[in-house]
Structure formats: C-alpha cells, structure tokens
Amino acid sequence: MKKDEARILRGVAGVYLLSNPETKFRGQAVARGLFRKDGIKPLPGDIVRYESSEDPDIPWVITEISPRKNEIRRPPMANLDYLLLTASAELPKVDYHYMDRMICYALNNQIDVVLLLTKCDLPEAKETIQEFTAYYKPSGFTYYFVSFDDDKIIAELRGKIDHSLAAFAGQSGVGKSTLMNRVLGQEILETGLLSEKAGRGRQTTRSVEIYSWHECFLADTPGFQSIEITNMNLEGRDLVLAYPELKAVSHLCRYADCRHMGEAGCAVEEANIHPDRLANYRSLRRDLDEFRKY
C-alpha cells in the first residue's frame, strides 16, 4: 500500500477503522458524501485513500476506494484472498456438504481455499484425519492438520497467508477463534463453548472485523454458516470449479454440456472419484437446477 492508503478493518455506524501496517498508520475515518450519492458503501477489506478531515474526533476522511479484487455480500467484505475453511477432527463432526458448498462459494469469487482440520491431537482424531485425507487429497486443495501445541503448522499457515487478507469460516465450535488467536499471537477473540448435548458451538462473532499481524490481515466473519447454494448466484456448471478431480475428466464426457448426473457417456462414472464427493456434488447440482427452474 502507498503512504496515503490503508485497509478498512471495520465499519460501524458510518465510522471506519483504517490500518496500514507498512506505515504504522491506524485511525478512524468517515467516507465522503460522494460515495453515498453514487450508491457506494465502503466495506471491510477495502483499500482506500484518506486525508485529514480537520475533525479532532474523527480525524480522517476516505477520499477514494481502490478497484476491488472481489466483493462478497454475505458476510459483506472486499478483496478477500484466502478462505480458511475450518473443520474439527472431533466434535462437531465434519460436515462435508457444508465444506464443499463453501469451497464453491470461495472459488467462484476468486478466493483461494485453505482447509484446516483442528483438534488433531485428540485420541479420537485418527479416523477423521484418514477420512478427511481420502476425501480431499485428490482435489489438490491445500490443507493443514492442526494440533494444540504444534507451532510449526501455525508458522506455515502464517507464511501461506502473509501479505494477504484471509478470513476464517466453519461450523461453530471447530476452534476458529482459538486458531485465529494463535495465528495473531495474542488473545484477540472470545472463544466459544461447545454444547455436549448438541455437538455444536456457540457463535461468538457478531460482525466482520479484520485484525492485522505484521503484513497479514485476518478477518473474523459471521454469516458464512447461513449461506446456501441457492443464495450464491451460481449456475449449475459453476459447481465443477469446487471439484477439480471431476473437472479434470469432464473433457472425456460424450457431451460437452454433461451435468455429471449419471448421463450416458459421462466420464465421471469411471473416474474413481470419492463416492461421497460425487454424491455431494450431485446433491448441490440438484438443488441449483431445481432452484433455477423457478
């Protein structure tokens, strides 16, 4: 970022917190009225230019918003580089249907995906690790197995997302806040408790907020859990992006517009794709196709 540029970390009631780690700048700003007139709203993650407002209470004003790499509405933010999609090796159990849905959402918004499996040091984790590996290894996605005291993995993750904006997503109770605190090296976020009865965690995040660590930005983001495939503004063919092993054999299908739903001449049938991956693809495809009818 340039000297007079910063990233929006959060926005509440029209007041935005800006940060530029390179220049050590941090301050509150309001947006120029011109943005409101043009129907533009600054978002967490935006790279903006700013200047003095001559107001001692809110000393800066946002004068320009740089072109966005991407923009997502749920949760509202911009310029996201990585989605750190997190699951647990113990409780709650991995919801592969949810994971695949979120991978599709990320990749179709030009967001790279990193998969994280937490609680891998627990005795019950071995079976889940094997299952997770069999499910995702053929896809080629980057994934990490995270244990409570494994600082090496945390260092690798920091290196992966350095000079980027990354956001955590995953079911409640998988340890997103704990993991984010470890990456940031300090207790920033409240951690939630897991309900033994329901096997689910309590949501501890209420609004998008971005935290900076050296040259890295990390976002804690509510709202990802509630995104359904029918809310993603996707076509059925867009799903294949989330299934690289399926996409790799699509050119062998008899028909160029093959849906991979069991049609005659579909190469997917003989491609040795993980049966649960294929089942989840087909479930999502049916949901999208049915939605598109109406």
Ligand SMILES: Nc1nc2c(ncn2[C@@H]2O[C@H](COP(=O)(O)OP(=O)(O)OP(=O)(O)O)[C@@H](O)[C@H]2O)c(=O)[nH]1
Given for the second form:
Amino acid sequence: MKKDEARILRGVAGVYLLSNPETKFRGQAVARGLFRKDGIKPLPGDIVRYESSEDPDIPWVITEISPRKNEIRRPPMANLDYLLLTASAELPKVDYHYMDRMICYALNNQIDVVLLLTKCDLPEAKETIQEFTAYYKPSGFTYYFVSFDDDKIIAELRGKIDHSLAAFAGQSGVGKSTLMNRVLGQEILETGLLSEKAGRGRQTTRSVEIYSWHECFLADTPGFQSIEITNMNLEGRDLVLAYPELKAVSHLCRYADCRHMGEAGCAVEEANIHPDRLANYRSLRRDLDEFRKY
Ligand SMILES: Nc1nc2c(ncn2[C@@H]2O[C@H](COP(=O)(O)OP(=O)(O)OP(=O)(O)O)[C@@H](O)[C@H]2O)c(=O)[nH]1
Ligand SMILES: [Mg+2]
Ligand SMILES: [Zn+2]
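Can you switch from the form predicted on its own and show the form predicted together with the named molecule instead?
Whole complex next, starting from this chain.
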C-alpha cells in the first residue's frame, strides 16, 4: 500500500472506515457519487485514495479505488490474499469435502490457502492430526497445527500473512474467533476495536469487518461457511487447482481432457492419491459437470 492510500476496513450505510497501519492513518470516509454512476461500490478490502471532505463528522472522501486483485460476493470483499481455512482436531470433526470445496473456491479466485487445525492440545487430537496429515500433505498446501499452549504457531501465522489481507472460514465451533483474537493480540482488543463491535452485539454482526495487527489485516467473515461447488461459477476442469497432487500427474493421462473419473489410461488411478481425497474430487467433479450440462 502506498503512503497516500488506505484500506477499507468496513462499510456501514455508506460510511467507510479507512486504515493504513504504515502511516498510522485511520479515519471515516464517504464515497463520491461518481462510483455509483460507474456501478462500482467500495468494498471492505479495497485499497483507496482519499482526500479531505471538509465535513468534521466524516472527514474524508474516497476519490479513487485501486484495481482489484479479486472480488468475492459472499461475503462481499475485495483483494483477499489468504483464506485461513480452519478445522478442529476434536469437535466438530473435519469435513474434508467442505475443506476441498473452499480450497477450490479460494484458488480459483487468486486467494492463497492456509489450513489450520485447532485444538491439537486435546488428547483426542492425535488421531485427527495423523488423518489430516495423510490427507493434505501430498497437496503441498501450507498447514499449521494450533494448540492453546503453543504461541510459536501464532507468530508463524502472523509472519505468513504479514502485509496481506486474510479471512477465516470454517465450520462453527472450530475456533476461528479464538484464533483471530490470538493473532490480533491483547493490545488490539484493548484499543477498543472488538469492544466497539461488542457494543453493537457480537453475535448479530453479519457484515464484513476487517481488523489489523501491525501490517496484516484479518477479516471476520461470518458468511463464509457454506458455498456450494455449483455456486462458484467454475468449469469442471477448474477443480484440479484444489488438487495439486492430482494435477501433477495429469499430463500422463492418455487423453488431454481426461476428467480423472475412471477413464481408460487415467494416470491418477496409478498415482497413489489418498482414496478419500480422490473420492471428494470425483464427487465435486460430478456435481460440477452435471450442473454445467443444464
Ligand atoms: N482446547 C482448545 N480449545 C479451543 C482451541 N481453539 C478454540 N477452542 C475452543 O473451541 C470453542 C469454539 O471456539 P470459537 O473461537 O468460538 O469458534 P468459532 O469457529 O469462532 O465458532 P463460530 O463463531 O460459531 O463460527 C471455544 O470453546 C474455544 O475455547 C484450541 O486450540 N484448543
Ligand atoms: Mg466465531
Ligand atoms: Zn486422468
């Protein structure tokens, strides 16, 4: 982000909260009518230019929105760099079909994924850690095992998402809020950001809200839980992005357009792909191809 730019942290009723941690700028802004004319609405995550509005209540006005790296609709947000896809090693159980689906969504929108497995401090976690590792290690995705008694992982995660915008996704109860608070740290909680939110009713907040820790931005995105594969505007072949270990052998398939669904000469059959991973790929591929037919 340049010195004269800021990021939109949230927008409520046409008033946007802007922030640039590098210049320590923070302020409320309105958008110029010209965006509405062009059909562009500023979104949380947008990098914008701003100038003085000469209105003491809302001192800034957004004058320009930088070109977006990506734009997602549910939750409405722009320029997401990382999806922090969270699952738990205890309860709720890991839903691998859901995880793979979300990875597919992220990667097809130029959003990198980081997988997080929480509750690894609990005695029952060991088995899930093994299962999770067997399932995801061959993919090469970055993953972290999170425990209450280990702050090193939190520091690593902060390092990973430094200077980026990241958002949590995961089933209810996996520990997203807990993790987010740990990444943001006590100082931030006490500067009133979260209490501001608490004042408006913690459970009822349904709009995107971005927080910052030093130079990373983190979003609380309640709407991320459930996107169906057929709602992602994808073609069947886009699915392999979520399966790098499958993609890696696909050039060996007899047919260039092989769907890896059991066709003759499919290299995936021989490639020792985790059977559950392959089953989830095939289930999602079937859904996508069926959907595309109509
Ligand atoms: N032992 C242990 N418990 C954890 C860990 N992370 C979260 N929890 C617990 O799991 C429960 C759910 O955590 P939350 O952070 O509220 O989960 P969430 O994903 O935000 O849930 P929703 O807001 O409903 O989507 C809480 O009781 C946490 O204390 C962990 O690493 N270890
Ligand atoms: Mg939560
Ligand atoms: Zn194949």
